[in-house]
Amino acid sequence: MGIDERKQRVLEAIIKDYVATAEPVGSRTIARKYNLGVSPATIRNEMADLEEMGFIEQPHTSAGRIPSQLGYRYYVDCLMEAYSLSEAEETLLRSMFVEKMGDLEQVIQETSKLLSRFTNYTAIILGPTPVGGKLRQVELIPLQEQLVLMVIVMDSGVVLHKMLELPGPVASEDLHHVSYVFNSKLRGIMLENMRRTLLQELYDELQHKKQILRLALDILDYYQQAPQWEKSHLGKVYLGGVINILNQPEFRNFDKIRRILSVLEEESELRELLTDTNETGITVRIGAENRREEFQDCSLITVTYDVNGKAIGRVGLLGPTRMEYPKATSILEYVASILSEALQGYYSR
């Protein structure tokens, strides 16, 4: 839906002022603060047209106007200018990753806290979800005479493990040999590219001992289930700045905030909110565009982060529809880019 340039400038002024003050905006305020070069009377006429078109609303009879969800959507899609992070902001964000990179979970948790402090919104991060189908390493660790811990490390960094109970004892050197064969034959090979000849090579090399062959087949069976395991395995959800919701004037209604907080307590619900889109760039869902009724007075902005070009998680900010969209989107994109860099290094170790 197109609107002329003057109406665009009036709408943008209303949105900027309302985001800053959380108070309805009148024509005199726009004329005084935004230098549009027209009189308050002209601005009132433009506001009446914008209201009729559904871009702004009048919450009370004698009040000014506030943006509607349609108005915010038009602003994000057509009017919003990019926000440039300052050198100090970029330095602070990057320094956190340098300091905390030793612990992957701590990095993500600290990222959520930092995001919430930067923006005064609630940060939601979906931790790394395993992707890929290449084997990096197999290890067999003897625990008891007939009990072995199998550890499979995938190229995505995910670690699969399973207890294997053997029908009889297997010598340590045989366990090392099985690991060596798997690592030498399968390392770096995608599961879907595993050829029959390669499986035959494994069989030929290990068939001289029945116990070893049985163990190898168990490993291979579990390894071939890895894609299904990875698909069903879901990353942990990290929250930062939940209290920021309470600081927003839109959420002073106790029942409204209670319902929002009840969803924030449910990890599965948050995971669905973050994963119900396949888009890899910035995604902005405003008000009723969020499928959960509890979040239909909120906006949720998300962006993916990746390793080896594969999206493995999502970073998001939850706040009122009266969000600073340019700043929030720029910060999210920057954080996602340095998180991707940091995880690339982490998984390459």
The other form holds:
Number of protein chains: 2
Amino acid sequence: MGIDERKQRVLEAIIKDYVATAEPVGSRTIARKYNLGVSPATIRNEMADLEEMGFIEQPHTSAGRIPSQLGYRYYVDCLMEAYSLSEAEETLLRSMFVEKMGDLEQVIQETSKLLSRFTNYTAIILGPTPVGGKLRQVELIPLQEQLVLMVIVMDSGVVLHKMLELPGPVASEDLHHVSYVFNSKLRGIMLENMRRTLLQELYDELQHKKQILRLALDILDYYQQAPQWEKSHLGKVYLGGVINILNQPEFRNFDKIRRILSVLEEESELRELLTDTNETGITVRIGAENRREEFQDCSLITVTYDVNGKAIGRVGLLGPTRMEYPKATSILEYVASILSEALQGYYSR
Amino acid sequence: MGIDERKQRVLEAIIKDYVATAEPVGSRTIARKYNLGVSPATIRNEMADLEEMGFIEQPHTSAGRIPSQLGYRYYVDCLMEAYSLSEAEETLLRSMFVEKMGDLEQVIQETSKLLSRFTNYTAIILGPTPVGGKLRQVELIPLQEQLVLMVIVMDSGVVLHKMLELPGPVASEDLHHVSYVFNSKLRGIMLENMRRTLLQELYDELQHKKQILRLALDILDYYQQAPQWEKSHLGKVYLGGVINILNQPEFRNFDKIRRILSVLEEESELRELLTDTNETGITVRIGAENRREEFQDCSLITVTYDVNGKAIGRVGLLGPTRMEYPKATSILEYVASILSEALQGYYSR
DNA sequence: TGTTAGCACTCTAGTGGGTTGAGTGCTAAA
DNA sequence: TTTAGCACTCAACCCACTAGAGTGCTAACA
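Moving on from the form predicted alone, kindly provide the form predicted together with the DNA as a structure.
What follows is the whole complex; the chain from before opens it.
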């Protein structure tokens, strides 16, 4: 049994109606609201077929139908037509977008708010990952005798900082010297290759200055050891509009909300959620397609944003499976594009 | 009508029981569980008095009593005896505390998680405010021809950064020179005095180098203009255990939760919440004592943390008015003290 | 052969009455 | 002043009933 055109239109009608109302859709409703030119009885027959094929389901005998996960998937893959933002919407979005105010972090934070406000879903943005980016500058700033703040600025404008505790007191000039050597060696190197690159060259440069060599090596060791440090290599996660989850009728259930929120509270979970795909374009995860069991009833749409043609992070929208897919994807893509554009400014070309 | 000792004990019993069970407390329960040596009837009389005085109230005629806001206030001020953490608890807390891993931000973030896990309330921490602190180092890092990243490191280890767009292209050496001048002039100056101090001295230093003077002034102007920048002067807000709100039976109500979460989502609201007092010690805000109407049913306990005897931020616990005040305050104070201790390490003395 | 009207059937959600039980206030006795 | 006794109140729960939406099936129709 194939899925002919009329079945498609019935499925589409069911999805559209259910997305709009969050109520199971009956045959009469479809016949009335979406003029397919056939009677409810005929639609009932089609619905029975669609149900058998697994595209829709019935909460209980005397209720209408709701789209199944498979139904949404089919809709997203085959049926849905692209929603194109109107001129007015684009202008509005652009006008709300805060460009180049403050730093990168702020731009992204604001973007997540904007996105959630515009869609009424929850926005999740993975910030630029330092890993893969190139170093621009390293500063070692002495705070106390044995305490140094290491500030690393990436080409992308991402700023990392880490406190280093040195094994012994160090003269300020020595530290300065190490800073200088690091900088002259490191510019343009990838963060993850920092240690390797440096080790090779430090000896040449500093062999006549044992004391400083020792210090430089200590710092590198410190860098290597600290497992916490690695975390900051992964890119921060920004959330916007978590509150919107509470507005979805399907989440009017404390247990569900608790479980979803507990995932949203864990930065590492979110990062995983956004990074478990390598696709560069847009991805749509419907219900159980999300690995996390807490997101059974959620869909997550993500898209990369990029600078100089290279993807550097992901923007996501989390909502119920009953999501406005066409609109959400369009807005998401548009916002990602203006974010890319804005970030372009921060990046050296 | 005074509040004699027996009334106190009845009030205390009601509060303790209600805090533990979240159910209205009846006279029988008190007579049974808290041996005051009198019958339920006597307790009923006392309760009638307490109600008349406004310390307790009745949800409806045939229910027990619950403490009123005034009742909690009296309890916190007069009745409550300090809860002292056991050796074991202190050890456990200390062992879970992550010291000097990574940077300041991470320590505070982890502290908020620790605090919320330990108390089952929501932790809110206001990070160190750059304002009032002293500058340690300023770095101007060129990213593009007209784009400069300004990194400011405070004595406290707080790192601020801001993107500056210059009106025209600038040679890297010039920028370096400005960096150098800034640094030599600024160390030890308070952030908010930066501009004033610099203006006075820049002329002396740079009058022979018109081009660089111009640049330096532009940068200062930029700093002065940008209103967004001011925000980062205020100290970040860290949240932990938002999920715990959902576990309180009094918040099993979507409207309440939505309203509370919407406040928690706004960093500025939280900052206001924590900063609208100047008291240096512990503060307890019960119900409507919190200005925000959304927190009618919440209590917020806050305490300052400090370094070198100077308060630099606040740690707070947000829970229902039915809070375990003695335990919460003790844990909060202890955690604030180990946080202070840990931060001491970051601060130059 | 596909479509449709008609109809019996199913199941949820909502309503209203009755009961239970916890807790109270009042009164009178100890 | 305390306490036992008692009538009273009220939320919460249970249960039966109804209304209504929606279905599947059958038989007639184009």
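Only a predicted model underlies this, so the values are computations on that prediction, with no experimental measurement involved. Positions refer to the first chain, counted from 1. Here, rigid core means the biggest group of C-alpha atoms that superpose within 1.5 Å across both forms.
After superposition on the rigid core, displacement of the C-alpha of H177 between these two forms amounts to 2 Å or more. Remark: with the core as the superposition reference, the CA shift of L270 between these two forms stays below 2 Å.
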